[in-house]
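Listed next as structure tokens is one chain, alone, in the form predicted on its own.
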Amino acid sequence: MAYAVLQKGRFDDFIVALAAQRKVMAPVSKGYGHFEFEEVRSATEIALRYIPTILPPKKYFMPQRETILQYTSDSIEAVVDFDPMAIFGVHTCDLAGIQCLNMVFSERPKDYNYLVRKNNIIIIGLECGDYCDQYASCAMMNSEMPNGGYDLFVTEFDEYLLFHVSTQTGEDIVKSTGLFETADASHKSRLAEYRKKKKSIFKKELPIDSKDIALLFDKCFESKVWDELNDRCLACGNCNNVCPTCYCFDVIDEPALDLTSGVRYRRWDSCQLETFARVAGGANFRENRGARQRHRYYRKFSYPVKKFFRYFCTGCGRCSRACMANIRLKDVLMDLIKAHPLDNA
């Protein structure tokens, strides 16, 4: 593994140099304990210590609204709209979310709009320490430690930033700026000590091994827990919109007033909305809110395990923070654990 050291006094020079090459997106404080990824031009704008942003960096890979086709009466043109950018400060839970999306959109038929955008985004991860909140479940989902999916990964220390160089693109950035020093054994030793301490901070949030969560969902499809959620859920769709791995979208054709031209665009959709599972003739496969909540949980803890061999919950806690009905993911899982104990528990 290659590591490089950036003294904190040169951090602003690094961001300025990077911003001269392409757009740089990074977490920015919006007040009241909220953070957003947005464009920055200097290091002074960046929050190095932050809880997960309101929306995940998914919004740059899969925009909320995206034109995919434009047409006239005699022509049709596919549209792939993107800006080369670098996303600085991606936490490990969001790195895991991007990895999930990469798997989904690389399946046949491949989503070229997503893949073109992905190939033009540089990802710079950022280590999170002891400043997450009660909604996160990183340890339960094994997402508290870096596990690839980045070009560079940053760990902050008092006087410097330690960068792990993971790709050729990352190495090119380090060399082109001329701001970095080569890491020595003392830097790597300090990182090892930091990670060891971190393991004592991020402890398992629920009395279940992560590998057993899928087994739990093999037993709870008819659980009364879903009936309880049916009475609480407001069907607002907030949980889907803030999730780093939800990828459902609707496709809309919008003709111009002259009826000779128009666009086709896609926008985020939510399985929590009443119209999501409605089909021709008015039938709805998930008419009540409890069924839709159940579907969302199974899309995180069961279905992707069978298809992709991994959970699609990354432990970021966004769904719990954003829920207006105060539905907390960890509480729901605990209720399921109590109602459906595993044989080996």
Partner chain sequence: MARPKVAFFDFSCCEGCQLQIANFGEPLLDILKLIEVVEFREVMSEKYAGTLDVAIIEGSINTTHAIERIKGIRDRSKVLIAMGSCATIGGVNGIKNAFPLNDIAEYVYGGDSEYFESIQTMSVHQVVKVDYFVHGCPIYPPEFVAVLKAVLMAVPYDVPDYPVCVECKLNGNVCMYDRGVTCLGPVTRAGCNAWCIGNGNICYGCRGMVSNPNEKGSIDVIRRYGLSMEHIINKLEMYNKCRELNPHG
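What does the same protein look like in the form predicted together with the partner chain, given that the last one was the form predicted on its own?
We keep it simple here and write out only the one chain, dropping partners and molecules.
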């Protein structure tokens, strides 16, 4: 079973049935043009057409705050807290983000908190037929088309939702709910048509080949572009906190009121913050905001290419949308392209 069809009239039944099996998270409108993944119990709560949520679905894989140890005066115990869930409606950019995190946390020493949680999350992707807005650069980052990383993947048509069934878990859901019809050749040809149209809509957003971005970053470390960002960046960390691939965390011990027992937890950290590279004695390795922005860009377009052989930008555009100082990823890359022409260009 590769494809299954869900008539739109049965979409609510599907979400209700899924929610009876486990928690279901899906994009929900928060007003003012913003969306966020939240727990839903029916399809009416879900925004099928949405732009990338305020926080990426990363928050379910590595929560903003997560207890990793608990201790008393004579014992220490590792803690792995997880909640089995299904995330419905994950766009292809966010699927790519989860794939990046999977690589990071599967490295040795493996991060069991992440991996246990990941193993208890069912992912149902959702296809975008068009750009969400001008900040997206998913075509440049090759994340506009589905490329694995899901159990089920949904493409919306006028009267039905077409599900690509990618895993045994996905197949079990389709069978257990009993709401699906088998897809035939006409459904598949409509999907092919849809994808063909999509190729005419999604075009490389900047005049650079994806593979050349890493080469560009090999020569722009001393660029004046970073100095300009130093004047503009407010160091609020929004770009990190909304990024689907930022995974830095800080570890903190929190004693209970008896002062002898307590927990160790980790929480998201952010390389843009004043304190990120400040060390004992007060020295700060990246005091300059421009240097911190440069570091963030290198953590997306250069360092992970050397370590994981892929970019850690998915083109979702969240960092650009969340920046009050109007620092837009596409503009920064364009400035770099102009200031540092590649020899073969």
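Just so we're on the same page, rigid core means the largest C-alpha set that superposes within 1.5 Å between forms. All of these numbers come straight from a predicted model, not from anything done at the bench. Residue numbers count along the first chain shown, from 1.
Shown is the Cα shift of residue 282 between these two forms after rigid core superposition, which amounts to 2.4 Å.
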